[in-house]
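Quick heads-up: it's one chain on its own, the form predicted on its own, in structure tokens.
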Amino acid sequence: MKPVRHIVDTTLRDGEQSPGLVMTPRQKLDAARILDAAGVYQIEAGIPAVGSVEIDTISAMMDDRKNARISAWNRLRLEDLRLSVSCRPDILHISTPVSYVLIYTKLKKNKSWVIKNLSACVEFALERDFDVTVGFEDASRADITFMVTLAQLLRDKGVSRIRFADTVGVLSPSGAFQAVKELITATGIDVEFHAHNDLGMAVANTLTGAAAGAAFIDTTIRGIGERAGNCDYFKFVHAAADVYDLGISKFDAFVVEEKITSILSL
């Protein structure tokens, strides 16, 4: 039997912000449907936070699906978090800073903020009864010491599933795989791995960060998203189809991707 390696299809948030692309609420919720036939495991829908149209939106989205986990993102906000429980989601993900860059630098704040700030946000999620993931932003440049506290911590509460990003996309095949392995080894919790394309590995760190243990694979149509983009959806189940089962084939893959590739003009 091939391990299980669950799809979480980002194309709707993190494609959206693919340069110059807009998707209307038609059209996102036409590519849901498609996703959700295919039988993706998770539909990462949107940004709550963006407005009352994007509410609308993955609220819509619930009501329609059949099989596929809806999930809202959000920063590490109360504010965000408050919105998204209107569009009652499965799961609410909240994005965390981990990399001192990212703390120190651009945010001006320390780890105790954001130990702090990331406890009040999942505890406000899992006293609603919301599934809760936590993605760690720009992974790939913090210290492993850090996001093993985080993951521990997190765990602790009841959250069983960290997102590690390689928000700008610098890890290498090697660097991703011992990065995965580490994290699952010192905490047991799940990983889902989120790459980047900016140096032309997104597909080539997830099957190696998929080698490594992370059950869960962010993926989007075309691979795309900011800046380079992400993981190819299809890409990653023409080469790792054989290896797992990730609940479709490659020709249904390739089958979904023409046609969210028509439905968003891509």
Given for the second form:
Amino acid sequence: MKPVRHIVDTTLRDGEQSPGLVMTPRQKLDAARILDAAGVYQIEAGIPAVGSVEIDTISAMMDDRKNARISAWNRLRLEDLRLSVSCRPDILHISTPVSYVLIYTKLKKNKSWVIKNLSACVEFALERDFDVTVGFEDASRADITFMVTLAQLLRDKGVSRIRFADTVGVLSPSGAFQAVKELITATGIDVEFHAHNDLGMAVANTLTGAAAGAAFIDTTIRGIGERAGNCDYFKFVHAAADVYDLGISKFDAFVVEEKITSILSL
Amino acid sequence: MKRLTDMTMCCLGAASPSPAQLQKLFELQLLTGADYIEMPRAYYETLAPVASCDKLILRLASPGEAVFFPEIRRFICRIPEEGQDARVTTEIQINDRREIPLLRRYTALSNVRLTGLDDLILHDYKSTFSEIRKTLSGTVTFCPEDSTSCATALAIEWLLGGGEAVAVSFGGLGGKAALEEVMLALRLHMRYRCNATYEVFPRLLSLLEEICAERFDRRKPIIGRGIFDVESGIHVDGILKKPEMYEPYQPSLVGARRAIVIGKHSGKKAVIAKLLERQLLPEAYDIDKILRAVRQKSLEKAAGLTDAAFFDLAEQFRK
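Could you switch over to the form predicted together with the partner chain, since the one displayed so far is the form predicted on its own?
What follows is the entire complex, opening with the chain shown before.
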């Protein structure tokens, strides 16, 4: 039997961040329905902090879905989480910078601040009985010791999964394998792999991340996303379906891609 | 020492470049920093005489043709011949790792190029690379193919693992690893040729689009025309503070420029930065109202705003 890998489709969140691309609520709901019917494990639906239209869309998606789990993306801010709670998603995803360049230069904070604020956000979500996943932003340029410490803390609090994000797309396949392996070995926590395609290696990095044990795989339709985009859904399924049980055949993934491409006018 | 062969000219498919286009293409290829430029015999005969013969690899139908080109130092040919000219590299197609034992028939060859192995990343590729190097005693150039979208990754892993040479094409034409991706990945992972610049890429892109009568994707890594556009608030903010936070390398390295696009995901800082691009004073505008109007307009149009549309809209909210 082939090992199972779960697809987390982020077309409607990270994909929509492609500059110039806007998805209407109708488009998002139609695309989500197709992803749901295709057996995608999780649909990252959007960012409630963007505004009321996004909140209404995610709420409608929750009412509409049959099987897929719906998640809402949040920055490391309680006010973001409060807006997400109002959508009643299955999963609250909290993204936290973990590399020094993001912590010290962008946030102008330090590691203690990250731990304190992440703990507060996670506790806020868990107290409200949400399943919580945490995204390690810029993980590929981060200190592994800090990530392991953070992952252990999150695991002990009850966070179900961490997302390893190669935010600037600089990993090599062997680097992706090693990083995921180290995190899983040191913490035992479930890992989700999120690749960007800046060096044209998003699919390959995701494959080696999966080989290292990442059980959850982030994709977008046609690989849309910031800069050179993300791991392409169909390309990943096409490459991986012979080795992993992804819950979908290559042909069906192709049909899904065609339908959503048409809906979103990609 | 790593060696990159640019086989773009051999990957043009049905395109028929004019002599002037071929000349221009060759001149631009010489500027990328590739070690060798591979071309079909017919293209060489169009371009000859060529000043940079030491950088050429000529693709031949049979090794025997090499005698007609004493000025050339390297050739590539798919058909091996006993006692062939030492300047000829033999190209061997290996479709998957189960075919690796077939390489034992070629141990006597001093120069081999391996093509194929598209799905190797799904398996224990490091052991396979090791087996290849043990089997073949001479120089091995790896030319991974891209049917599983992993050719660049395989080329990089081959070089990171001690391999000497790869064969690639600009933009990954012909289903090869992309030259520009391999070059940038080598720079980031091995600090390889850190003083080189790649400002020639946009000119190569335009010329190849003209020759092939086909546009490359706007999101094509390294060379896509839209990859340095930024819109979302979180990323515009980060890039304005310190570009390396959200970009793996400076756009200028590859002859490109960053552009702020205003749309649904833009934040206050993006709006302010856009106004400053035209030397407009942000204090003179109601930024919150602009932002609300931008989001509403983006949703109505189901698209981001053009620069003209944004500045028209901003003028409505001048204090």
